[in-house]
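A lone chain, given as structure tokens: the form predicted on its own.
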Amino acid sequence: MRVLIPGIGGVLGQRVARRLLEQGHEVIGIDRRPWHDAPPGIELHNVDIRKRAAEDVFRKKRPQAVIHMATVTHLVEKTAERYKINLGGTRAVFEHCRDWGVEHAIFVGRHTYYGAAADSPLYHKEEDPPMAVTTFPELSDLVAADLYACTALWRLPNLCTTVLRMVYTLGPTGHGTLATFLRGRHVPMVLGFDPLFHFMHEEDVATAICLALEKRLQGVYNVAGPQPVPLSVVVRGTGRSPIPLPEIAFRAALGRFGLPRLPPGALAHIKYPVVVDSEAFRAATGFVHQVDEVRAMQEYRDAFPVRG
């Protein structure tokens, strides 16, 4: 099959890109970033998703299958470039989907879709409505292009769609909004609070994302390897300190004292669970991970020991 990654040069990307080119298929990436050590076998365009060079890709290619994973997570760029790139992005994807005959469409989500909040249900299901528009406002742009994805379910009716809600990753990369958290010899936790957290090692992700594209999903899915747990036990697994801190006292050492910078909706994510229900992708798919809680906290710790 001919597959198209935009977002190929990232870490996960890049994952999923080899694990594909193993399993015979033909892949073609598109990417800004350059991937210098890519394998032979993979085609790559250094062009931006929404511009008109990609969608030259689309024409002169014809993909059988996408994977957009052309969204930026990290909360560093600018709110406006964030919207660009991630609402703009997965608009532009699904309109070359439609215009240039791709028959798979694949949107790689993120769990945090769903919110973290004092009153929300300990496992989100696929059907819960995006909470995180109102509990972490910067998170708004991810959430919107999510919506965008699960319109083309209706919109496109010969495009077999898949969204994927993925939680957070965690290895020996430091791939991710979890592991950039852990990066410090201290992590900060507001006191009284000890939510837990779902993860799952980058070689599920890209075990999960590829099955997706073998059994041919359609719909929206919600994708977990080993159960979650505390903060606290992700703090102290990883080889790190946890410090627990007034919320006041917490929100004035963000960013100081070598701790982590987080904008301000990320308060609700260290006190709140945000934890998703599977099933149906086990069910879909016949998904197991193979990478427990404990060996993908090891292999981060291994990776980024704590110095001095």
Second form
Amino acid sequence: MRVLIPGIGGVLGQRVARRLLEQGHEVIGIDRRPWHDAPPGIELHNVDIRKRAAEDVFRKKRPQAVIHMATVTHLVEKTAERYKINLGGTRAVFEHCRDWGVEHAIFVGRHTYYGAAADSPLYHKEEDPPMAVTTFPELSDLVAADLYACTALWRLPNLCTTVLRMVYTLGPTGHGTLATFLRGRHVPMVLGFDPLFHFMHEEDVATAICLALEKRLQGVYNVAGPQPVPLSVVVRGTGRSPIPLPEIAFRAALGRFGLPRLPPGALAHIKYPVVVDSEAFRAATGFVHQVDEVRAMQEYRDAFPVRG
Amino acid sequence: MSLLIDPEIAARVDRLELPFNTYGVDPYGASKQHLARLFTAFRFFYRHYFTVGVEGIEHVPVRGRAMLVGNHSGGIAIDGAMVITSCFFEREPPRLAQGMAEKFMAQTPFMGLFATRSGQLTGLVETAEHLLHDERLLMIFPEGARGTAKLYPERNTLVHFGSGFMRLAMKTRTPIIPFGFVGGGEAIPTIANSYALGKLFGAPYVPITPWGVALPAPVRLELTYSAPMTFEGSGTEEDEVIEGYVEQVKQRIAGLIEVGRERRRKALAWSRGAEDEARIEGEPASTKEEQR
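Next up, the form predicted in complex with the partner chain, please; the one we just looked at was the form predicted on its own.
Whole complex next, starting from this chain.
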């Protein structure tokens, strides 16, 4: 199958591309970022997904499937720019899929869509509303991109659309929101709170995306690996020290004393859990995670040891 | 092993048939260590401080989904704590009853954390349904916060029952095991509820007792379980139908409260009799003769 991956330059994009190449697919990538050691079989286009040149790739290559991974998830990018990339990019991907006869489009989204709040259900199902819009406004562009992708399910009936809501990624590359949060020697926690964190190894993330393609899955699916563990366990399991701070001190200390810088909305995610029920995805694809939470944390710990 | 954990109870926690991971945490956040600490403390209250009398525990299934539905008794959650403790100590293998806590608990530092680590979750239909889907034992007080707000004279009465539990039980085909709890009103004889203080702490209210705070007195408690009740349907039936079923459960619980009250009266009478006898035994022979 000819598969186009917008956002191929990211850690997960590269993993998925290598995996698909091994499986005998023809892989084409679009990304503004370079991928220097890309395997020879992968055709790369160094263009912005929102620009005319990206549409040319669709027109000339006529991919059968598209795996959209060109969303910005880290919070370093300024919000206005993130909006343009995440919403403009997603719109462009689905318009090109419609115009150039793509059969299957996969949108790789995040489980943070559901938001974290004291009165949220512990296990979110796919039909739950996107509460992150109110609990974590800085993520609203990702939520909007997810919802836009969902509209393709009824707007584009000829296109098989899959929306995947993946839990946090943790593994040796240190890619992802959780991995970035854990990077320092000390990890701040809110005193009196220790929410469950749901994460899976990056290899399992790649496996799940490839399975969604292989099974030609249609619909919205939560994707999770091992069962969630408390944040304090993640912190210790990755060789870090938790620093429980009263909420007022927590707000004041962020971005100082070597602690990570976080937007205000992130506080809810450190107080309350965002956990998903991925039974539907497992039932539809037969997905079984290969790496448990202990090994995922161990690999991260080995790749990013705490010095001193 | 912590000093606050009895090794025997820790071994009993190990026998809970729950999918604890390598870190001793189950998928809902309940932790083996916290449970062992909790039940070490609760055993003292269950066996010695309150001396809980339990009848009908055989109706609580040792595995599979079930819903324990009962009355609130006492201004704070002594009832829930003792129900959980009875399921843990009186069943083999032990079972963890999981309650649906008030939403304010999750927002309160430490309190929400303590509840989660003990397997007690925020009272939401979605969470309850997920627990039942996972074949857990759910504990529900359909009176809600209105039930714990009962004052001393109303201690053995029932207030309005919500109907959500019935719809959920029918939808998930879960047997309801009614229970009646007696004595909580004597342990915490509420003379008033301070809603202003409650607002201050983020709770619905704070119960006031003759001695001020809601510290429970060491009184005898009675817990009576009855045979399961099952209701056929999808849970989407009209309100009148559901209300009828709820009324049946309420009536059963009212009966169980009476059974518990009677048992409590007898137990107290027996204990008073035994006390009298012990006092008489200890007194000089002449006094005994006089009494005869």
